[in-house]
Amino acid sequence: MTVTMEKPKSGMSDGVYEREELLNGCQAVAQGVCLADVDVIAAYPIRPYTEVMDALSKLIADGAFDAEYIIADSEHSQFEIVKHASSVNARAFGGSSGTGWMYGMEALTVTATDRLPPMFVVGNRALDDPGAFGVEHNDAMAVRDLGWLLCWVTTPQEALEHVLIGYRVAEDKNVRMPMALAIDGAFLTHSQHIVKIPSVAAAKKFLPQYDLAERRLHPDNPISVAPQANEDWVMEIRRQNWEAAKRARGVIKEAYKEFNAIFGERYAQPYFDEYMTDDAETVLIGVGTVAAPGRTAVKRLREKGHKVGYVNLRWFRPFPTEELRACLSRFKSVGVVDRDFAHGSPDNCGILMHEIRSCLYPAKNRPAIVNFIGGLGGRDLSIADAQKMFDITAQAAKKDSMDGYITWIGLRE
């Protein structure tokens, strides 16, 4: 079944949507944080996510939002503030980009292993050196195996909505994992769209009050946090976290069902979207704003009679193994678009390629799979690039062995 994003309800008199504003991705995230009634914000801005914190500080200064806004002295301090605020039952928010995200890695690791559910926005940015401010996905993907929820959005509307959805999933008592909301630098952080902003009442109806319950750190509730367990209990703790990540798949489905019931049928499938795939033989799959040229190329190629489609992966952790395997097994060939790198990896492919290929390995009808790496350092992935990727992917179905095939797109010769 083809799944396409439906527009929010056009009318706003029903109390679900309050107003429309022209917002970029950063500003939309700030509106989502305001609607989530976040208690504590820790800020150490670094581009391209800086305007999230700028917008939040303005909302607080204007009296439109009441939250504790703490300016940290580094990313590491920022992440520690957010972690500790979450541990005392405050809904907490922070963020970073690129090397700033990496600087706080110690805090990011222990936030996950302590099973605390704050949210961080990751304005995707290339990792230095050489200096680059453009989008790459390696920064957010660095936490993919640490116990984080990790989700990419493609529009400011989705960015706002996934602040609410992200908190709803992360804070669920069956999950309690930190949430990383990834938004592509420049292509989404700075691009403007008309965004329909939900009412406070609708947001509160969807997102319950944060309650860490028996795990709240408080003088009246003496508990141990991160004791030195070593060989005595570390394996058992790891297994508990592993189980929480498994349970998150079901909680995500529940959250989207509840969201659709309140805000209209916005998302037919929580984990990914399909675009014009009903009779497709060849598809591309990617994350983030790669979807824009990918979907446009599909439109143009369809007009010429090509049976192509695009799959936009939204949730990277937990990975939607069963759902994606069923989806991609329908096609003859799949092209995986990586806006990341994994130097020296199997077949020298990108990170997403390894995840997709692993997912499809047990499938009886496994399609030919090829990999594309492009858009690094913020370089544009054009409609023409997408059309070229479709052509290479379609040819893969006609060859005997293509699993190790990789193409760098838009590379200077």
Contents of the next structure:
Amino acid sequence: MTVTMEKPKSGMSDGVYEREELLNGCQAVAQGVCLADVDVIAAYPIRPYTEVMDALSKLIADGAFDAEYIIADSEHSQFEIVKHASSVNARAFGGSSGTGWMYGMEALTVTATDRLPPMFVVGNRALDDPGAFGVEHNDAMAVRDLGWLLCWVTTPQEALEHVLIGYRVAEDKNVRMPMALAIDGAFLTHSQHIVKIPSVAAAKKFLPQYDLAERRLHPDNPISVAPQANEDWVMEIRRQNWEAAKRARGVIKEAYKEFNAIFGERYAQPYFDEYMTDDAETVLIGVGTVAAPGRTAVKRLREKGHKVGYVNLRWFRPFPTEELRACLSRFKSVGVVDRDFAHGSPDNCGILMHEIRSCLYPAKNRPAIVNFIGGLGGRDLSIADAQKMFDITAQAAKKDSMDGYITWIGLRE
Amino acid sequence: MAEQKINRVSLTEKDYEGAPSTMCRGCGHDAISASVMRAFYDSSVDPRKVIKLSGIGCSSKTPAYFLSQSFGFNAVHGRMSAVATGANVANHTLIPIGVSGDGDTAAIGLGNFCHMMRRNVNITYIVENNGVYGLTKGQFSATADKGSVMKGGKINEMPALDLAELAIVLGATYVARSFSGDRKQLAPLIEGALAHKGSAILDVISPCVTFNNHEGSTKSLKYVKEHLDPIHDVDFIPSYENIEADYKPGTDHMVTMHDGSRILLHKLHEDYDPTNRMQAMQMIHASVAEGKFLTGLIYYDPNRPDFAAELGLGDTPLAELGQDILQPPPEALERINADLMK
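To test you: the structure above is the form predicted alone. What is the structure of the form predicted in complex with its partner chain?
Entire complex below, previous chain first.
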């Protein structure tokens, strides 16, 4: 299935979209937060996330948006404010990057185990040390085993739309999990695109009001949140978290169906996009903005007759196991691009590689899989790099010995 | 060629320099770095015995710009105080200087900062206080004054946290406030802090020329200059100098430091004694109420032992103790066990 993800198809005339603006990823997220009519925002600066809080502050100061806006004293406090606001039935929003995200980890952990559905944007940034402001995915990946929804987008348009989609999924009564929306530092947070901004009416039609119902913390609804359960109930609670994540797969599907019905056929598939894969033999798969050089390389290689395609994985948690297995089983070889690294892991490769290998293990037609570690700390992954990755991946289809082969792209040695 | 000026440990001013600064032109932090270099040179401190500590923020970049021969540790956001405490326990013979900012100290690192002072860890701790997060382009910090206006027009609604007051309350034993542009006052205050054994906190107002230097800001260069409220003129007299001639009984106040050096305070306010804790607190409150920056040596406690003394760490630092001392022989354990069986 082939789909291009460049621009929304609906015009402005039908009232679904209100206007166009030149926005970077951070500003687009802020517009999404505004359209989601978020009640409480807690903020604490760290690059590259900072511009999200600045853009929100400006929207409020300009009178374009009304929300409680709290500058916290650290990320940890920021995330706690967001979590508690969410528990009293306020739609809540926070965000961070890199080490800031990690500093608030205690709060992030309990937000998931308390099954609260606020949204956090993660402006992906390399973890210290050594210090770097550029993108790397290990920060957001840190919540992958904690009961979070985790999703990457590739353009400011998608970033705005996934604030709405993310709340729709997270707040669903069958889900109630926190949502991490990951946007690549610099390449998405600070690159500008023309963004079509939905009308308030369309956003409202898509995103129902937040209602925590029987779990709302309120004097009229006396309940205990986060009691000490010890060995009596922890296993059951963990299992409930997992059941919610399983249900989230279905809710994600529903959410995109509803989104497409209102905003035009924006997303052909909910969990991932495929680009020129119909007759492809070799594909690359990655998350985030590596899709841009990936898709461009596909276009160029297609002109030369190579049967190549690109798969952009959007939802990492819950992982779309069945769908992705069916998709990748169609190809002879798959190159997994990781902008992260799983230190000391079984295959000494990236996190995405591990997950995809595991996903494909039971596949009847298992393609050859190779891994690329690249773009760490914000280093550029160019179109030429993508072409090189396609070349290595294509070779893997012919040589059994290359299965599991790992290449560090652009490494000075 | 003229002979190069050297200090008492035969080092030149150049020996106290660091890498070229990357701060914005006119940043107050650069002026503070200059005062730091001046104080270390004048105090004849050997830079190779110094450890420079910092956290995250514009301020925390500045230790790269002075004392290039010293040890250095750039901690993660807000953790400088904890690292300083650890460094002090491991080797209390190192001379620690920490540079942090109001974001690093008064927000994310406040907990660690409080406990460092509670323990009276020996350190010269400079807060380069500009009321904003400069490195992330100017968000209000916890020391932004209520009513101060952000560059974009937003008015701060939260009251400021006063670091000097906090330091006195929490057990710091040398508390001063100064202005980055007043080297005449700041350099001797840093020298005094270096001579002091314990937590010496210097809250230095250092205007951010890029993000907090506009009309309506209470930390702008113009506003700060117009609202300085010095308690006294400050002179630092090293232990080897005779100062009898300069002392004016009745108007001057003398503070004797642990190493025998002295700080001579030429009083501008009547009857101010920096060892009077209550008076120090009252002075800060009165000054804040008038929208002024009280500067000078606000509080000094010569009697409280520092953390290393409290722990009885002895002369040889833990980092230099040999295995034979750190690991007692089997006989020692046998002796303890025998004692327990009695």
